[in-house]
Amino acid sequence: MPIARETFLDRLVHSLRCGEPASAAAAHAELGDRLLLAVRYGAPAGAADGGLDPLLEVPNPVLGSGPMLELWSSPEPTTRSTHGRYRLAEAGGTLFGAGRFPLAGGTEAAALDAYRELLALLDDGDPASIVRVWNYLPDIHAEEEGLERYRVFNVGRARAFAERFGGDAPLRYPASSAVGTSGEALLVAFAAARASVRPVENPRQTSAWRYPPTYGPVGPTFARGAIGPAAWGTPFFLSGTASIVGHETRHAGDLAAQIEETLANIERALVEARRAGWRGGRPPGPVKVYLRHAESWPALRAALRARLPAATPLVALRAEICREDLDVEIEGFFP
């Protein structure tokens, strides 16, 4: 179900496809050299890539359907390249990429490498900004170096931003999410643009990088959302959003209440995005849901269908959330 409206089609087309892993070959045959990024969810390890490049394989199970392809493509041919461990595709000042960073040397080192390589793409000024990053971290709650692995990941990520931007780093934080997965490598996908990005914060929530030390040596370095450039139609990328008010988890153990608090946070984030320049008025793109317990999906799906336009595409994945007392996290793309 492609999203192709007005200026948005000038730079990006997004679609979701369900089916067997072999559908990757059909997607490649259709998109050819216009593909910016493919993310395949729920496919078995070693499934044929079908020629898709860049391709990120995310093993998290898809709830309610079989394997799923998330495709970002351009209306014009892309140029593919490699930068460190990232595979890249670029067209008209739009850059997407995906990479795998083994955890054998430790999570901090993997995160530092991933973000150093990512931010190094800014060295020649094209693209100018990282807009959105998706992180999938194996065993996100495991203990490592006396800390939860997610908190170790945050240390490495923050180091990379501080090295590059110093005290101005918060002005350059992208929209982001980080959830658990399986395997032995940190998985990262991103979208970047030649133009500058407008980060968006949510007054209902403490800015993540300002969390107190109870959440780790450094706070998570991301914005609550980001508005993409005018060439993309100024879409709003909503970061992973959960039942957090201020910096505290609300409604631990109560799924229905967590869903409502999360949706309240999303509604406020959209208000702030509009104030910051997001025009809106078009149907949402994919709304992606991460659930700790697969059996929670019917209740959440019903709540989302009651709030969103009927044609809104949904992706639901089984995943560990960044805090053990959170059961659901939602992110979205709003053109």
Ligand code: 3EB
Second form
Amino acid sequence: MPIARETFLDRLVHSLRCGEPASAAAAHAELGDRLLLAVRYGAPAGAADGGLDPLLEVPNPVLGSGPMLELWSSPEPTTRSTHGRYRLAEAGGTLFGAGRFPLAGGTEAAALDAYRELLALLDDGDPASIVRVWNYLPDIHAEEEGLERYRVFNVGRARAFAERFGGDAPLRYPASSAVGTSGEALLVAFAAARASVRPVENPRQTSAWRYPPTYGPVGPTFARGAIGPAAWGTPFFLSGTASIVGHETRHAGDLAAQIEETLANIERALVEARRAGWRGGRPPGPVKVYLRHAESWPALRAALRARLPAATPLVALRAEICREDLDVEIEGFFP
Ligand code: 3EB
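Mind giving me the form predicted together with 3-(2-carboxyethyl)benzoic acid (3EB), seeing as the form predicted on its own was just shown?
All chains and molecules follow, beginning with the one already shown.
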């Protein structure tokens, strides 16, 4: 059995599995046409995909393991389509997708395209929401016309939200992660619903879009978390979370302290999620961590194993975090 882990919701609309890349064909055969999204970590683009579609290929090495496959699937058959540079899968009111946006024309243009196309998906259904986005940006600290590439990305992303939603944009920001990768294109995967969702903020942290200009001309436009629709069982999607209190990085250069601060932020985010209607109580989905230094993984794994329910699947990727003084970022899916 190649599939390592599966989490079903009470009112199943999607599930998540992790397995070896060799299992791609097996997963495809088993899921049939119920796949919503596959993300393969740790393998170069173009490795055999077993027919998985939509598929995002994230080359970042998987720590302590070979390549992994993350699968989101629906209890109902999905319909595949293309929208701009995205491949999409849809079932009922659930829509997942993945796309690659080449950086050749500049990072701002790539981010603007990626988010314009994403937000345009909401035009033919109301209410509709982007719930969760995963962003992977090559060479995230590179300087591009005098500005760090991540900050340039933020300019394009913010512009797309402002164009589409104007002053209401903060109510529509999804849960997100944005970390470094390799290659020549911005990689984006997302989960969306034809339903309204609830963004969750964290009182320990300044809302990212309100960061002061020391972190770039515009802030990162994401929510600290989002509660998915009732049709998915109102799961909580925790955004990438790091050792930031208020807007400031804490414990630069001290991995153990960054881990503790990040876990304190996560605990608080979970409290806020409960206040906003997340019920919890189901087996936790995967907790995914991004580490700047591969050698940090044993310490982080020990800290997480001590805090999380034993059955929590963990996925660790080597990645640059979007602030140079941060060494770790942790995200989660909490059904
Ligand atoms: C932070 O809290 C750390 O730009 O979408 C975490 C999650 C971070 C998402 C994003 C950035 C993003 O600012 C970095």
